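The data below hold one chain only, encoded as structure tokens and taken in the form predicted alone.
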Amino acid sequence: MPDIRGRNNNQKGLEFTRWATQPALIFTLIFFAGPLAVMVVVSFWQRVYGKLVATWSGANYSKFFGTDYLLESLTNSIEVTLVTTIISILLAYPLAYILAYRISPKWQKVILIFAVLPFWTAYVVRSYSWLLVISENGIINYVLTGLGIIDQPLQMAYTRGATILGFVHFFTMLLTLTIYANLVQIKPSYQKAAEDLGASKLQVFFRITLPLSIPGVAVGAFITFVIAIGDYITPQILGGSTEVLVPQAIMLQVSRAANFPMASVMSITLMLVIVIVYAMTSKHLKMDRV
């Protein structure tokens, strides 16, 4: 009897799990899989005299990869995203390390609250705030010209550097949180054992702490890459129109040219880039307790 009851309970549990997951599955099919399938189909259609024609062809893909200014938007996005990710990691890792090992647990919670403050500010407001700092009439140029250090305002806004600055401001804190979450999971006994065996502090860091914290770095870097490469607001506000990234190019194809097939091609290409990055980093995207 106990075995039969156990089997019945397991079957009921499986049935409940299937029933409970159906709404999520339906939601995913309607709002993710469905639109994605439509976008893939439309990417093979043609736009003729302002109308969509369901003629299956790879001409849109050939045009995208064969047109310099369209392909340049992809390379610009990848370059900006990679630079943003690298700089954010270099800034975030020391902050996370200090927070995890140099700050007492009593103050860590307080500092973590300040670390998440950038997430409380609206994304658009944060981008426009940087314009108040780096524009020709901004705070930096006002101070430098007032002190007589420069004669003409520096051109800092509406450049690639401005876009990267806006990204780094946001993603440094995001990476700090993911790396910190991984560092505090490393058992102190590992580091103490290495020190007892004669390892110096640098050796402990490079042979114990750094390798074990790679998952936290990888998770934060992947999230940074995904959000940054698909972001439209920051490049539009801080970068202006001097250098077009893929999200901006997609918006131009939709709003000005109404070329939905080409916009679909660019969106799918962007997704494929993310899939490739995920495949390259998937083995590190685990933050199990160490």
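Residue numbers count along the first chain shown, from 1. Note that this is a predicted model, so its numbers are computed, not measured. By rigid core we mean the largest C-alpha set that fits within 1.5 Å across both forms. First, how it differs from the form predicted in complex with the partner chain.
- With a cut-off of 2 Å and the rigid core superposed, F27 has a Cα displacement that reaches or exceeds the cut-off between these two forms.
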The other form holds:
Amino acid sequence: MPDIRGRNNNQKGLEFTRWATQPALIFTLIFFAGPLAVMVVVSFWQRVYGKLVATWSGANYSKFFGTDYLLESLTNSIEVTLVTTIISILLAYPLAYILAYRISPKWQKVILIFAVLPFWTAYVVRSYSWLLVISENGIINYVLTGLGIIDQPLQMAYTRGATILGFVHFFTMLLTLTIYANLVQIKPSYQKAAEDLGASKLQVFFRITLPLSIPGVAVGAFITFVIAIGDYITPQILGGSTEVLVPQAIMLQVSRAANFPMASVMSITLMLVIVIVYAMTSKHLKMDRV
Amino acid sequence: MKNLIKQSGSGLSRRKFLGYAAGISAMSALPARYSHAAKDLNVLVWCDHADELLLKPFEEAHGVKVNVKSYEGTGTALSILEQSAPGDWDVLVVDAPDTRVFADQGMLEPLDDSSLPLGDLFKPLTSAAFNYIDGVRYAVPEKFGYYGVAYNKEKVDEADMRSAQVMWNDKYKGRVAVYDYYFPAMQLIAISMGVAPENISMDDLPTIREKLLAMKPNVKLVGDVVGVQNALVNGDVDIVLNGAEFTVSNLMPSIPALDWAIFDEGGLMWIQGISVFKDSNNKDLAVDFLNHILSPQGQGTLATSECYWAMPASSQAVLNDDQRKILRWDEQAAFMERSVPSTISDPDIDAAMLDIWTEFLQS
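Moving from the form predicted alone, what structure would you give for the form predicted in complex with the partner chain?
In what comes next, the whole complex appears, and the chain from above leads the way.
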């Protein structure tokens, strides 16, 4: 005899799920899908002397992809973001590992508070603070010249390196948190079993710990990529506009010319890059593991 | 709140209470225009209009509240207005050359000359070009300044600062910041070439582009006012091109080494104009606000605002000797005589210049 009661319960569960997801669905439609559709439509329009003219023209796309210095903003953004993500992972992983396996639980909490400290400071303030450290008369140059290590101050501010430094400071801590959260979920019995079977410490790390912690790395790296590639403040303040990244190119179009069609093309391109990165990393993106 | 819930059994049910609460929440989230008192004045202006010293006397004299929304960049103002309803805004402050953009879209109210204290304006500011569009006044000049050069006089030769050739002077390689505003920067280059800014044509742009790109080795950063100020104060740069009094004057009382000038070859003036919106529901009050801003006291306060200093449009502005010295009051006659307004009337040239600027930043 079929379990009718069980099926009824399942149906009720499904109905509840359907009902409960409606607000989120409506919210997404209004605040994401709707504006995205508007942005796609506007990207085919033209801005003519202060007015938006509704046309169906691919001229903005042709201009963006056919102009070297505009397309360069995209390659600059991808380069800066990739370097930031890689350096942040390389710094964050050992930090998270030590935190998860070498520090007592009591101290872990204290260190985790320090890890989130950068998030407590306003983004703009944090960027200007870095300028005080790396500027010509900043702390680093002051110490190095004072110790006689260098004669002339190092040029650190207003460079791509300064932008990456500002990003890495923030995202290393973010990645530390996601990787740490993943590492502490790995059952110690796996590592113990490997050791019992004769695996060395390095073999345990490379064959057990590292593969199992990939979801934490992937989630952190993906979040880092998404936030960094869309960031305007850090390259503007620390990079000094000595090169243009896509968010700065968007701002130039919006704030100076109110050219929303061209800004939309750039924004859509940026979103496509993120979609591609998501597609490449999606198999490792397991949010339940972080 | 507790009492209200207790009463739910006798009249105010929990559902009703939640309904009222949601209603109150929704009302508090309504756009500001619905919550304003009838005598509020909503002004869309630059940051120099936000000082309490400037607004309080007007608010007290008229018993009103002035709601300030400050913005940067004409494009930003246009986008704010595109998202606003008619009547949301009463007063606009904008770069004088851009007044036409708003007037052509029917956003601005024609102003009556007799209702404004125009007699006190510096004479060069009274020319038709700064005051009328097709014979109609839509804005009044309220403050002005120059695009030139700001510098640390302890680090540079002041004589160099008076020549436009400083833009390419090898002595200052890597010691220059550029204020991030594309068309005055390129108009300054035009001045150095002997081309009057108002006569720049498409044919001039290739040479301007070449000279702009040739400037890059000297340039350490391109930034907004705060960015270039920060670099100058930190010692990262010694010169700010495309800047002048608006870049350093408010810092000069505490850092006397800073100064500014315009080039001997010619100066480039920026002028901000103040207008009334056509759809304003408080037009009389808005005109009163314009009169307050143009009064001697208002002009003095506006000229020395916390956000940035610049020359008042009125020759009767109340300023002390130190403030006049910082603003180079004594040199104004000569400065104005050899300066032209930074205007751009051809949208195609404007768009081409923005493209060249983006290329310059990227180079």
